[in-house]
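Below, in structure tokens: the form predicted on its own, a single chain.
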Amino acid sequence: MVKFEFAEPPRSGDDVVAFEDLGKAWPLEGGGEKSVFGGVSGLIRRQEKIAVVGVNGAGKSTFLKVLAEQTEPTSGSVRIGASVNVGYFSQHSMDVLDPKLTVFETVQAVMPNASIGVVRNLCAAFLFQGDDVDKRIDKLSGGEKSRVVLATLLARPVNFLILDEPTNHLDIQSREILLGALQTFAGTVVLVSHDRHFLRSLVDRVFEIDHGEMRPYEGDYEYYLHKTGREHSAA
């Protein structure tokens, strides 16, 4: 199996974000607003990988996107820390690939000064081998790329990753392999992910969204469905 090292990120301050009050609310066609979440405040630091969960329109992916500053809070502050490069993943990071390049070429653009062997293995280690990596883009199945996306996603020098469903159209092969690099990734993560084997091999704290607010967990998935109840439920 192609094992995937990372390129050491950039060290970011020891405070990634911080967020204080922390509400979003969504506009309705009626007039009026859809409050997702509120008073949400907490610290994000350094090299803590985090999973945030909650049932279906819990918010969650709001909440990722508040972080990415993807879009703005409706209410409240969040403060990105010193020297911190934000990579963020979600299902719409497949529309904005050019569907004319190549996986080749798409990978090749974010890593400009590296050497054809170094991006050939890059897209090796995301399971594109020898012709596979002159496909184009407007020929790849969904699973393809996103794996195309995350292998751009991994190849800057970012220092904290948002990951929304990062796992929804890999197979157990290419989860393993991002579960691997996430691993060993000397930066931050954050991520919402149904897939709990992927949760449980990764994370070391757990954000519960839920009604609204956000609860934090101070131990790993495993802790978090011990203390919640859940652990039954959870097989």
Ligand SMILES: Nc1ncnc2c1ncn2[C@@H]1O[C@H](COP(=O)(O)OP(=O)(O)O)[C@@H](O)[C@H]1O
Given for the second form:
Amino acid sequence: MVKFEFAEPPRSGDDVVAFEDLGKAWPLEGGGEKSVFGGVSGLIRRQEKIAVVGVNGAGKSTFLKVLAEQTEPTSGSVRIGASVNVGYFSQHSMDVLDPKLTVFETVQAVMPNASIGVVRNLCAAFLFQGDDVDKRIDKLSGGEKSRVVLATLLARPVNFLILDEPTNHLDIQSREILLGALQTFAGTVVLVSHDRHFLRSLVDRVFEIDHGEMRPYEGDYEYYLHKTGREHSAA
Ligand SMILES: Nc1ncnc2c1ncn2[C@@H]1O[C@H](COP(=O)(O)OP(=O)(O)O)[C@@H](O)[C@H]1O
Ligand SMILES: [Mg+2]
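For the form predicted in complex with this ligand instead of the form predicted on its own, what are the coordinates?
Okay, now the whole complex, with that chain kicking things off.
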């Protein structure tokens, strides 16, 4: 198995993103709006690995979108720090792949100066070996597409990864590869995942979104579970 090693990303400032009194409401179809959260303030520092947790519909994806500047907050501000290069992954990222390109062409497009060998290596690290790299995007399964998107994300000199359920379509082997890559990643990570093994092995802070508020837990996932008495719950 090929192990992927990040190119050392450029170092960001110590304050990666500061958010203050942040609020988000989505417009409702029949008019009016639905408030997701409000009054959320905090600071994400360099090299932190943060899990954002909460029940379905709590606003995890919305919070990540606001952080990644994919949508405007309704109130408050997000300040991205100096020299921060964001890489954002969501389920939607797979839909923006060009269906007519091959795996190799897709990865090469984000690293135009890399040699064929380097591109092949990155593809191989995400389990596209031999002829697999010549498969067209529109012939790929959901899991394969996720792997392509993650490969293109990691090919760039990003130092702040915002990942919304990156392991959803991944098989166990791909999940372990991604986990290994994130564990050795010298940058900052904010992630949503339902994979407890992933969370236990990676994160050192937890933000819980609950009823429109966000609470930080200054510890790893075990600490969060202990503090909230959720060690034995299934969710
Ligand atoms: N693009 C959108 N337009 C309108 N409403 C949305 C949009 N995205 C999310 N919502 C709503 O915002 C709330 C929070 O959703 P989301 O952030 O996806 O939660 P989570 O990721 O925690 O499951 C839900 O009520 C959802 O229906
Ligand atoms: Mg979500």
